[in-house]
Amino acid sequence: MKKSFVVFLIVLVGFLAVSCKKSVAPALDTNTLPITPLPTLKGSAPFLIGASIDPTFLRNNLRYRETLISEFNSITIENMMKMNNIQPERARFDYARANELVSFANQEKMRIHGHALVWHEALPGWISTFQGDSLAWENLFKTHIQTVASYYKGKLAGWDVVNEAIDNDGGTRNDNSSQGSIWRRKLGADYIARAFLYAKEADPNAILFYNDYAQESNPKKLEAILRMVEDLRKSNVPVEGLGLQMHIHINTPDAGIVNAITKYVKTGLKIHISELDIQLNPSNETLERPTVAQLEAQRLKFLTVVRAYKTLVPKEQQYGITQWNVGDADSWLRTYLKKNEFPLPFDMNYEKKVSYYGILEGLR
């Protein structure tokens, strides 16, 4: 009996050992696990997400370039298609720096938006000394628009044809002010209509935009733009889209943002939030880095803008949202206006700020 019992125990222990060995899960091979990519702006949006870009940053800053490629599927040429850069001397057109950005966008399969054919700023020095009658000025005007638009025919999705022609008082820019328009002075008020007609002749397939700022904060200016566009459309002038620049700050009322988008939608035209940035230090106080409260206010404002655009603008009118450059260090508010600002969803080192997640939330 004792011998049989011993044999039984040996068999039982062997059986249990085999069973336990079979039931042990194999070692986890982490290399075979599926990797869930982190969400990106372009991957989260049902419309195109863009940034204005600069060739110097693109050429010399790897983080700038990497962030553009990973997060965006549309670009706006920030400065290199403005008249001072593209026609620095009369009848000499220089496309080199703009073409650098176009080549990059084509390589990365990004949409390209042109900015801007006609503006009262960023003019070459020779314009101020140009001598000629009204016909000579008209020829200069038409030649510039059609030469540039023809050169890029078929390469750009759209153009900001006329930029910031309406003054804050609701009229066309006062000829005598420091912010007056030489085009208005030399060519008359209907220069805007002719600019669109010339651009359409040169590139029939590009979507042509009127682009301006402060519609969300200046009801008088908003209504003036709407009246102008309605009159142009009634006269068969090919205005096909409206650019809401949306250079705003954390205290800009949400109601004004919603009101501007809602009224623009009623035109039936393409709507582009075209130059989005949100100042968190509008009083320009000394600020080494943003506070937690400022960053949270900025996050909520980005969320408001993006959600309003996504929910209020019908899909067929959604041209997309473009922020004005990529990271805080690149912003015109810092480089041009010299403001102590942090207005974009990527910080000075292209790390994501909480504002980035506000955009993602608005896109959900």
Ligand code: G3I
The other form holds:
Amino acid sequence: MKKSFVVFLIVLVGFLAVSCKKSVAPALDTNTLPITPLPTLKGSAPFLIGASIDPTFLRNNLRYRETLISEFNSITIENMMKMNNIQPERARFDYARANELVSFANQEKMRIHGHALVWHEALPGWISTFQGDSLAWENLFKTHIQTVASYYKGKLAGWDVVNEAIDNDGGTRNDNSSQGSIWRRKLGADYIARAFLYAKEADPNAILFYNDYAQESNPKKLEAILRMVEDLRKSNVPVEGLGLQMHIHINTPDAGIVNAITKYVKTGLKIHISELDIQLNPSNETLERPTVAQLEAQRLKFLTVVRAYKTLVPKEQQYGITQWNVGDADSWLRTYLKKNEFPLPFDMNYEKKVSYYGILEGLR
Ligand code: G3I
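Moving from the form predicted on its own to the form predicted together with this ligand:
All chains and molecules follow, beginning with the one already shown.
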């Protein structure tokens, strides 16, 4: 080996040794690194963010419970305050399962929204065989509202007092069609006003809501609700809030959503997006698993709804946004309608979907 080549090798080895030494990064002290917590829905919103909840899932599914605790600061009682569950037999009131949810929310310092004092569905069996004159029916109606609302007096922020009383043609839901209401038939159309008056007497501080669906897609129904609310307010009936359920799908036009929110805002009442979910598959084809395009369309629709609410509803009217159920696995579309749907921002394992980030973007 030539002497010059040996010298070259020595220089090269020396150079490499120095550069390797230089490139070794100093050890990181992980204890002193700043930790940036991930954003959450409730931490990113200037109003309350809710989910409807059910005691069976809360008891049995840890991921469900953890997701609720980390992401939400408001709950709606999905089923356990409905008449079939809370007065299963005449004059026997059963608060046990609703109270499980109330205790959980209190422990986690969440707001509680009551749902629903008067609805034409979720009625106990004994109602359909109840015999009595109009006074007896009125008494039954008033007793139900006042017993339940008094029991929860001071514990709930608000109540859906009357749910879905307007039909798809814009009339007061009658009992002579598939869209019928036994309350309208037995008590007359004024039952709506009396429900609010009875509820106010029983719990003067709860915010009282009229709650319904399809305002974003059915202008006739939207206008009918607005007329009804205006009439009620003129007669000093304490309707204090409006719930837009928002069970929508990825093709629901944005313009309809914006129009419904804008018109509701003009009433000056509190506005609650009360049952938000967004179906991927409105045409009901068999959907084994969501496509990337559907999930992206869902993300954009969540973004639209949340941004419209945040920008169009003045602060003092913002009661908040509540989604109906927590994750895709516990959605009513699966458990009740048996549809293979994926309508929520958390997937079947309570992992965040792209829709979750659509909500965060809408909140920015
Ligand atoms: O808990 C029982 C279970 O033990 C039993 O095995 C099973 C058999 O079908 O039924 C289970 O209860 C069902 C419950 O959903 C949970 O799946 C009830 O029968 C069923 O009536 C109930 O449906 C609820 C529906 O309202 C009717 O009350 C849905 O959970 C609830 O999400 C849905 O919510 C409504 C809102 O109140 C008003 N707006 C529309 C919204 C969706 O329909």
